[in-house]
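Single chain ahead, by itself, as structure tokens, in the form predicted alone.
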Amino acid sequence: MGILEAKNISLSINGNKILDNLDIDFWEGYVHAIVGPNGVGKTTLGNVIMGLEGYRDFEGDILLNGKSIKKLNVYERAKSGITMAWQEPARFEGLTVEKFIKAGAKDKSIEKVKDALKKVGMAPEVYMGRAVDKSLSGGERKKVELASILAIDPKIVILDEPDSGIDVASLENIFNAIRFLKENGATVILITHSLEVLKQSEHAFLLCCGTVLRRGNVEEIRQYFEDKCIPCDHKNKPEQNGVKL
């Protein structure tokens, strides 16, 4: 039994079936990858696990340590130790980087903030007083969001496309942060279509049309994804109909 399980999840949005009897479980303390092309339901699954508004009306169940959390809202799930970093991080007008990182941290010391920023390759003296708004690039906001997660010391972390908007020079900082989370006992779930991000995982799930097509060895999943999925010309109807997956 995994620390987190999605049991027979089905979800339709605007008449489109996004997740189809999906069954998946994540082992405690491992770095997992959910991989697949755009439009197969990866982000939707993350949103369902997190309990976001608009993703609560699904069939099946979500179990944390064997107990259902289906009825818990996003805040209650966060209190249970689950957190998520989105592909497009939010902006917070007027909120400084320092205050943003402190908000969810148990240890609200300046040292904790500085340490978290350093771990994602951001100089504290440059960024602590900056606002988390449009003055920061998407990549900078993404690293600030990851720094805030490091400061939380979560049990389970879902990272949606963690390399999105990140320049090549900063990518290793993101990978180092993932390794740090694992070393500190977190279960990490990487949602990705990137082969480089996939390589950071220890166990992988390949999604197609809202269900798990394959699971297991990372190298086997990588090879199948590269040889079979990337060249595939299948177009998912939900994506064509304008539904963000």
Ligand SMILES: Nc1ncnc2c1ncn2[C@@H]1O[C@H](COP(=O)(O)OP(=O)(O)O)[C@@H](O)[C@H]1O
The other form holds:
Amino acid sequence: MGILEAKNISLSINGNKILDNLDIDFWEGYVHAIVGPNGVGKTTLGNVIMGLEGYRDFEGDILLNGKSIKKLNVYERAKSGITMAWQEPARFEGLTVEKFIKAGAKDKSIEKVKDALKKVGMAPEVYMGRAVDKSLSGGERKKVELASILAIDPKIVILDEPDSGIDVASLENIFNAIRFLKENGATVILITHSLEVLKQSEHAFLLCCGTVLRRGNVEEIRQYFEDKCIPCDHKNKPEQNGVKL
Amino acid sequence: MSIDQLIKEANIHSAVHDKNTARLVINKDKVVDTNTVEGLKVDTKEIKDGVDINISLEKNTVVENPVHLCFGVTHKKAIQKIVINIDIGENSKIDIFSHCVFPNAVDVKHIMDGKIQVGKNASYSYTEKHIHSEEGGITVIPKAKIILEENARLKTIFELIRGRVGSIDIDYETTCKDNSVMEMTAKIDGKGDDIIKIKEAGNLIGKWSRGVLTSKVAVRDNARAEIYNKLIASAEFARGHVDCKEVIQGNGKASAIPIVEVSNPRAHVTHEASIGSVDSKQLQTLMSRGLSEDKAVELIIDGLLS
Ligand SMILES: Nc1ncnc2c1ncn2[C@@H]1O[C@H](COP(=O)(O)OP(=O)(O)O)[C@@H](O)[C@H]1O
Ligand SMILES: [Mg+2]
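Instead of the form predicted alone shown above, give the structure for the form predicted in complex with the named molecule, please.
So here's everything in the complex, that chain up top.
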């Protein structure tokens, strides 16, 4: 039994089935990857686990340490130790990086904020006073998002496409942050379509058409993903194309 | 005891114990403490339900430490009328902090009627900080007419630091002569059934005069806000900007009417008004970091109004 399990999850949005009888579970303290091409439902699954508004009305159940968290809202799930860095993080006019990072941190000291920024390769003196608004580049905003996660010391963390918008030079900072989370005992869920990010994990799931097509060791999933999914050889209709689910 | 509460709420301990800092502490209609510094004259007269105040600063005088005015009402029910005349001499400089403290208010009305003259080359800043009770039973009606002589500078900030607005009806008007500069800002966060009305007006009648009117207001629950900010430029090279920003949440209702009037082809005035709501993605993000919905809304609004 994993620390977090999603059982028979189905979710339709506007009549479209986005998640289809999906089963997945995550082991405590491991770095997991959920891979798959665009549009297979990775972000949706992350949102369902996090309990975001609009993703609460699904079939199936989500268990944290064996107990259902289905009825908990996003705040209550965060309180129970789950958090998420968004694929496209929100921007906040006028809110400083410092305040944003402090917001979720238990330890609200300035050192904690500085430390979190340094861990993602950002100079605290340059960024702390900046606003988390349009004036940050996409990559900077992603790094601030990750820093805010580091400051929380989460138990379970979903990182949705942590490398998107990040330049090659900063990629290593992101990977270091992932290692740091693991060393700190966190269970990490990487959502990605990048082979580079996939390599940072210890166990992987391949998503296809809203369900888990395969799970296994990273190398095996990587090879399958590279062979069959880049490009996707059945245009997201596996049954019709004879792919065995 | 009541004075202690005012001083504590306004957080002006050090000012009260420093003989080099001018101050005036009023509780309802009584002057309870006063101190002045060289060049600064403060006369008070107790009137029905209030105090009539005359403050004048001699010319060529720089008041080093900010002056603290504390208009308090420690009563639950009261009316307080403040009639205030401020005259800043040529080439002088003063910063005033005005603490309006009504910590126990259930039914308190605070009326302020101000006339302010800022002399040639003088600089005057006035920061009004309000601390209210959580009851919302407060009516605040501040009115001020301000004249800036040539080259004078004015900066006013109106801020609710703590507690519920109740009902606020601000009416400030500044006339700017040649080369003078004014900046008026109001920042208010309304909840419950608060009612906020802001009318800031600037008359840029002097050549090269400049003015900025800024209002930032949040309304949640059933709060209402109306902002009418008006800037008139009639002189050559006068420059101005009006900025109204409102955030609504819940059943809050807000309107913003920036008015700009330009009657000189070489004057230039701009305006912007926005009414936004707290975005769901922002809210969900902060909640996913462990903030309750209320705390998340507060932080978002705090940023928007900063
Ligand atoms: N709120 C939504 N409304 C409508 N369609 C949605 C919504 N969320 C996700 N989808 C659709 O669900 C599918 C899966 O999306 P997503 O989970 O973002 O995929 P991935 O993260 O794997 O790229 C896409 O076709 C997407 O358009
Ligand atoms: Mg996605």
